[in-house]
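The chain that follows stands alone, in the form predicted on its own, written as structure tokens.
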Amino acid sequence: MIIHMAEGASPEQTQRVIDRIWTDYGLHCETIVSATTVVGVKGITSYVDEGRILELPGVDRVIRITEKYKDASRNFHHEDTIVDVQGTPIGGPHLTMVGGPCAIESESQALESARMAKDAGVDVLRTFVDKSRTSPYDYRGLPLEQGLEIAQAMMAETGLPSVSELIDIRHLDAFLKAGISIIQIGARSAQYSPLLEELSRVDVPVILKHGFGNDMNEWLCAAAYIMSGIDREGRTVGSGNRKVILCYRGIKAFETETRFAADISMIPLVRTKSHLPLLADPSHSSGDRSLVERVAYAFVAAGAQGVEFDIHNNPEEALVDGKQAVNSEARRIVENARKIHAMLAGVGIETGSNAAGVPAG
């Protein structure tokens, strides 16, 4: 980061800002004089605030020289992350089906709908027990216990993996203790730093999805806050959290015949700007089963690494999203995805980094 001072800045303006950064970030800075003056801060500075700094007297212009969202940057990271979860990678040239129930409504559609995630052929098994809803009205899962209890039945009975969505920071050791493959922060959680900064602090890969309401920065950025292992006071407490890996869901927009608009060259955008692993969410972003599956297509065409869909045993009597959720479709979508991802390998578009357009290593 360079701060650039204003021509007739004061030497005592000069110092302020640099007491600043070190006092509020424990940043050290170095002065360049010439016609006017420039303050260069070195180390991690995703984490300063230039509005604060532009509000010190004497201060022209802040000017950052790299990403906020430094460790998700490909700037910095040119190899594509590739994160194992019991034996299943996820980035890189590897496509990852992630399939399941929305939510665990009883231990019968529980089961059922997992056998059929199995017998599609997903990598990752969805065993959400917590549900952030639309109205808080909304089923919202079962009691913790009983939907854990559930949950690793469902393991046991396929052998998978698992992804299962945390909303309540309380419930993270509870998860962790049933054996949750990986941690699912929802799109109505993206931001919330005291959860990511509690995820910052577990070894265990999260998928992040990308909020209804976020710009790509903004949510590499939430990405790199689970990453630096930094609290809010701006301190390093951890090495951090190097296992996430991305989920595209759509945004919110004018169109109402969909649930959400995806914006398909999101897909290649994030792959050039960041290495982390990047699945995409048909189900979510249309809303609705009739669509899912060409949507699905169109995410592996431009590039996800990954698809996460909703696999439901009976549709018509789910107690959430049922609307969107597919059943004998499952098989077909990730047989042909494979196929898809397969072919684009084959004339050189899918191949890990090169697939964003950045030469490898």
The other form holds:
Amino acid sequence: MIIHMAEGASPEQTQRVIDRIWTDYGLHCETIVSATTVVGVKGITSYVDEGRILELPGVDRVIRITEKYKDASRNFHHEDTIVDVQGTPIGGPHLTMVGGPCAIESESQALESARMAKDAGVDVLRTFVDKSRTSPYDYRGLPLEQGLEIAQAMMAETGLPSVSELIDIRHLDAFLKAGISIIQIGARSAQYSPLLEELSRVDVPVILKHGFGNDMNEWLCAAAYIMSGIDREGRTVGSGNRKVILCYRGIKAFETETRFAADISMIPLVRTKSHLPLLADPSHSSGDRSLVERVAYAFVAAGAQGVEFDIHNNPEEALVDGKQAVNSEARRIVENARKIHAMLAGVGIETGSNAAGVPAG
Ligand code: PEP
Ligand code: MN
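Since the one above is the form predicted on its own, can you give the form predicted together with ligand PEP too?
Every component of the complex follows; first up is the chain already shown.
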């Protein structure tokens, strides 16, 4: 980070900046005095609040040289990260298909949907117990204990690893005890710092959805925060949780015919900017079963390392998101997504850390 002092700034003003960087953030500075004074801040500057520095007298500009989301940035980690989920690799050259019902509604619905997802060939099963919904009045899932028991039955029935959304820190222990393989942070919680902080302290893979009001920088900062093991004051309190998987799902825009707006160019962009595995969700972005299949293929063609989508045994009767859940088409989606992925690998486009044109190593 570079702090550019205004013309005519006094040595005392420069010293005050250096002192603030040291006392507030524990970082050292180096100063170059020429026609104007430039202060370079050394070390990890993610926690330096540009606004607080700009407030000091004599400061003209604060320029960030490295991304705030250092731990998630490809500039600091060139190789693709591959997260291992009970023997299933996510990221790098792998394509991971994640599917299952939007939420567990009953034992029979969950088990039938799980069998359908397994038959379709998914690698990871959605076992969603509790949900954030667009309206809090909408169906949110079963009570925690009952839902987790069914989630366990879904895993036992299929032998697949699972992903469930965590909406409340107080549920984390129960999730871990139930053996949920991946914890998902939903779009509506994507910036909820207490949840991110808690997940930075556990050794369990996390899928971080893209908040639908967030830009890429905010999303990757949230991911980096889970990875960093640094607390709110910038102190290292643990090693952090490196097992972070991103999932793009579109943002709010003015179109009303689709549920959210998925910007396909975000996929190769995020692959370039971050080394973390990147999935994409065609169900929650498009909101309509008739669109899910092609959007899924588009995500894979654009470089997504996996697809997370809703599969329901009886979408017409679903209590949540039936309109966007696929049924028997799931198998075709999984098969074709794998073909598209393999085809791109065959022409040298999808080859792990080179996927976004970033040299390996
Ligand atoms: C989901 O995956 O079930 C979900 C609710 O997605 P999002 O958080 O992206 O809306
Ligand atoms: Mn849903």
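Residue numbers count along the first chain shown, from 1. Predicted model, so just to flag it, every value in this text is computed and none were measured. Throughout, rigid core stands for the largest set of C-alpha atoms superposing within 1.5 Å between the two forms.
Shown in the overlay between these two forms, fitted on the rigid core, is a CA shift at I32 of 2 Å or greater.
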